[in-house]
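One chain follows as structure tokens, the form predicted on its own.
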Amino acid sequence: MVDWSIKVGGAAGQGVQTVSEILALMLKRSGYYVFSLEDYQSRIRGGHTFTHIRLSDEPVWAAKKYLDLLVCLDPLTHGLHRHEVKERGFILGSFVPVGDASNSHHFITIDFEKEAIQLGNKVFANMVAVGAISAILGLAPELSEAYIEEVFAKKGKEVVEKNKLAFRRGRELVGIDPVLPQKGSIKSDHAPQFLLDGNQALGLGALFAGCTFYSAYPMTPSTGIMNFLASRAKEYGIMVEQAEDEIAAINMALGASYAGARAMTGTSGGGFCLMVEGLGLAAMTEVPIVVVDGQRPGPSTGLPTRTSQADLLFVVHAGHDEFPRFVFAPRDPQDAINVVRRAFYLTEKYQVPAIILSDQYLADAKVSYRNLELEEIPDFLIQVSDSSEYCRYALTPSGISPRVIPGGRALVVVDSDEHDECGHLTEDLGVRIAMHEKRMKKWEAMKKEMRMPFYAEGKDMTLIGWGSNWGVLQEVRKELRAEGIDAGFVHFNELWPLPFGLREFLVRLPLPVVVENNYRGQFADLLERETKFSFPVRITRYDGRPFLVDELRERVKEVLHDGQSV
């Protein structure tokens, strides 16, 4: 089995993610399957940043602590990335093997700009390391090169040919045997076909699922989604609106909605809390939409450009008074796709908010996939009404009232105050109990909504994940199991209300042990209190960064060992 991690590391605004991409582009096209994950500060130019490769001819979902291949776009790379290079590892690029230059590491010193300068502009210089990195890994030249044609063919002949040169210049300056099995034999149609990051899918989501309004203020890491859209919005007849802020942004969406849009917004913590209120006037409204909150590490404007999984519980419980609503938290990025796809479908099914933690994580980790699979999910239709007796929120046995659109004969009324059956303001207190014991009323069915976790069993330990975790989690078990110890894993994707009959289920699992993104464990806090069965053993992590395959499977095993939480 090949399974190498890559580091491309150097200065903001050097070109790491230029590099990156091409070199994963690069990969999937040769028949490999990708994960590639970036770490970058929030910053324009200047500071360290880095893209992990992980490439493998088996599905991957995860990075590797322990590298393969570091390459170094300037100096400072090689200092702070070094020691993560295993034994006959290869360290590639611009640095000087002094002090520590051990000789178990394969040391190839390439000063990329000089080369690029040489070739006529120092542009060039990303181009040069791409083609000495696909000649260590042995990638077939003519796949690359045909990529590079396709590229940058608008931008001339000229651009086409230099970057060709640049890219050969790089193979010859190498000059070493390729390490991996070639791979130019596999033909194209065997190759995985997408590569896809959340941001990415959560767009795509929306437009399977007939989104027709997206209003947002750009926030990390959730602007990707509103690029995506903004991008496709001719195209599928979307209206994308960057609001002035996030209050106004989700009052955006609620008034599309309320006027029969399938509407969505997006932010971070922070923006979520400006639209808290908002949440509020779509619950009192019973206004359907959907919220993204792309989590990242806070409070206030925290660490904009890394991840976290600390808003599960604010989520869960933001805004006064009491009102349902839906959490989602997306595995992966094909997740993601049919994640948003049933949250629109619910949204409108209850006319409840239905929230979905995204986080950096997610949004900007790209995954490769042969194909999507998209689920059945049936698509909810909004009456529209020619009856002049209609009332918006008419008192029905499941709390859920019909709903029309406005345009028809029906006088569709709506307020935030308190309000009888056809939305009129009111103060009577008999109504007002008989209207918010209604909304409460959708709670039960809204339960039945919810599925059971992914399991798969295991009879020494569990691994209890949520949302972005999944891949980590999934490839920490397969190790351990390779190891002898037999893990199950039990993962969420749905985690607000939780299904009925979850007790039952988690007291049967084998020393269950709950991973988060958080610092005191937010789920394993949730499940204790909806369940009353207790989950002792936590892992933790809250510096900004993703949990990493090799560091995650021995914290697990420190707890097998001493049954605390780390």
Second form
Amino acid sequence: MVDWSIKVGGAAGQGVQTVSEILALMLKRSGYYVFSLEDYQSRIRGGHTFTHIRLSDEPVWAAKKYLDLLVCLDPLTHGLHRHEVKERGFILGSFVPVGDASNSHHFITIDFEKEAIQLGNKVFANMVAVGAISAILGLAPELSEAYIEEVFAKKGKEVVEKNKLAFRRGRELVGIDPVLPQKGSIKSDHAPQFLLDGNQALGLGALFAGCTFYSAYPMTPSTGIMNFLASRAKEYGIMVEQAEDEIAAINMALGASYAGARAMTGTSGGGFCLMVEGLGLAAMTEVPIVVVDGQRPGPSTGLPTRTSQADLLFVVHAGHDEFPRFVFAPRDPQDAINVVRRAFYLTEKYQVPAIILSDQYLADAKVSYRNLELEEIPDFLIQVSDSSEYCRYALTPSGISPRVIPGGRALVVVDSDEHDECGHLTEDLGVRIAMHEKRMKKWEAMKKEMRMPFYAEGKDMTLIGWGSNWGVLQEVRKELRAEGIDAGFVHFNELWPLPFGLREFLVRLPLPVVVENNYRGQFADLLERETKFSFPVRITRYDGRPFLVDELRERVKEVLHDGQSV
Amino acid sequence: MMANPFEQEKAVEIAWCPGCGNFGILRALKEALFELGYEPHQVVLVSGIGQAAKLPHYLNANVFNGLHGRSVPVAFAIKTVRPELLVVAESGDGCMYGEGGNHFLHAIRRNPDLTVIVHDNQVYGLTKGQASPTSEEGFVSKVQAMGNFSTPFNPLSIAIAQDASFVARGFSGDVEGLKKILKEALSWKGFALVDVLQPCVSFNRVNTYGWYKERVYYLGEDHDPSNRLQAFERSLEWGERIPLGIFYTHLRPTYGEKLYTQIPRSHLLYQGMLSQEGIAREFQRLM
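Please supply the corresponding structure for the form predicted in complex with its partner chain (the preceding block corresponds to the form predicted on its own).
Below: every chain and molecule of the assembly, starting with the one above.
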């Protein structure tokens, strides 16, 4: 089995992203499964940024700590990450000190920029680096060159040729035999076809769901969703509005939804704080809406470009008084496509808000797939009505009132104040009770909609996680099993309301260990509260970086050894 | 004569004080909508919070009574998604210029085809008498106990400075005059602001009906609404004489008109999930 970890590092603006993007796509083309993860600072130029790329001939979902190849676009990368390189691993770049004492590494010294200048322009430095990496790995040059042609075709023949020259120059300079078996020349039935990140996937999910309206204020890490939908706006007829603030964004989305659009908004925790007023409005007016919260560490502005899973208890409770809402957390990009589609369906079916918890890790990490599978989801069409008797909040046994949109003779009256069945404001306390009960009554049916978590059995212990930790937990489980620890795995992507029968399920699990990217273990707390079953063993990380496979495996083993919370 | 369909058959109990300036606005709006030939189902009234914001409940129409200060973003989206509907955002000065000030400025920038009616009584009525963004300096209340220190917000000057498409001022004590202005505003293509001077009989003892009647006058034939500088100058007039009427007009493409050159307007209304062909095309792009 091929399982290689590469890190490309440099200053922001130097081309780390370009190198890693081209490389990830070349690897996918060559038949490898790829996982790539960006690590960047909240700045435009300078600082330190890097990408983890993992490649394998089997699907991969997370990054590892120890590297087979470190590519240094600047000296800082070498200084910071040299210790992560495995024994006999490779270090590539112009900054590798000659005669470095740690001679357990292979050094390949190439000055990318100098080579590029000789080819006419330093912009080709990135392609020299890509060429060098592809030679080390042994990627088939024809496939890579065909890819270069595609990427640069729009910029003209000369740019294509120069990039090819740079690529070849990089290959020539390596001077070692390829370390991986030649792939790609063989057409494999198992090779991945798709490579996508969470933001793209959230956007795709909205597009497939027929979303016609997206309003947002730019905020890392969810801006990518807006970028994606804007890139498809003209082709499919989607209105994408950059609002003046998050308050406007959610109110616009609610107006659009009331008028009959399928509307979504996206932000991060700080922006979600501003949206909470609108979330309550959605609940009170029973206007459907999908809200994406791309989590990052806080409080306040926190670490803008890092990852976190610490908004869970906030979004579950956000808003004054009480009202039901759905909360989802996609496990990976493929899952995100379906989660958004399901969120649209459920927000319309129950006329309650649906919140999707993403995070920087899900948003930015690219994962490759053999296939993307779309779940069957019913369509939901609302209409106008000419009934003069129409009342928007008609009381029904389920609490769900028939919904129409303005335009027919039936007048649609919605109100943020407590209102009567026809939407007119009221201070009649009897009506208040009836309306509050109507809204809360949806809860039981909503619970029935929710699915039990994914479960893979294990006799010795059980890893429990939610959202974007799917991939890393799955891989840690695999590694533990390889070491003789029969680990099980439970994963939630539907968080709120929790499904019926959860306690009966949880009590059977051997030695549950909850893994989360927050300080206290918020999901474990929520489970304890709701199921009256306790989860004393928790592994948390809250430095803004995701769990890495090998690091987490070691922490799980420590916990198993000590038998206590870490 | 045909009955006005905007009159409610089953009247909702009106929560305004007797003699409130809001009654004049309600009457003028109902009549303006009727005289322009609209039917209730073609109209959406969007409001915020406060006494003025209750107005949509007192006539027959589609209603979105939302949050304090947030009526304009809601109305903007409704109008853009459903351009065939007449959309009116209406609320008080605290709602539109205070909590909603940012949305007000950005709506002017977008120029959606909306009519914005502001019940401007220079006081917070529903919360019992605090200064509002348009309260005059020196206005005394329980909060502004030593008199209001802040310079009042001048909605007309600000709107003209931002090149708003239509800027007008009415007076709720003159229902006929107000109706005329509202009819112009409702027929206008683009962002139309009508700031309505509206006495609060309970909490504003200064700006009363009598106080206004002594001062207000309509802009005459000599006023050219297409002259921005002149309009700006007239908007600064406040004191012994207070002008009413249409201060400024500038017909320019609306947000919707610009958007629909890129997206067919019918597409914004949900038509169902993306087709299999569309999905296949997107999958192809990802490969």
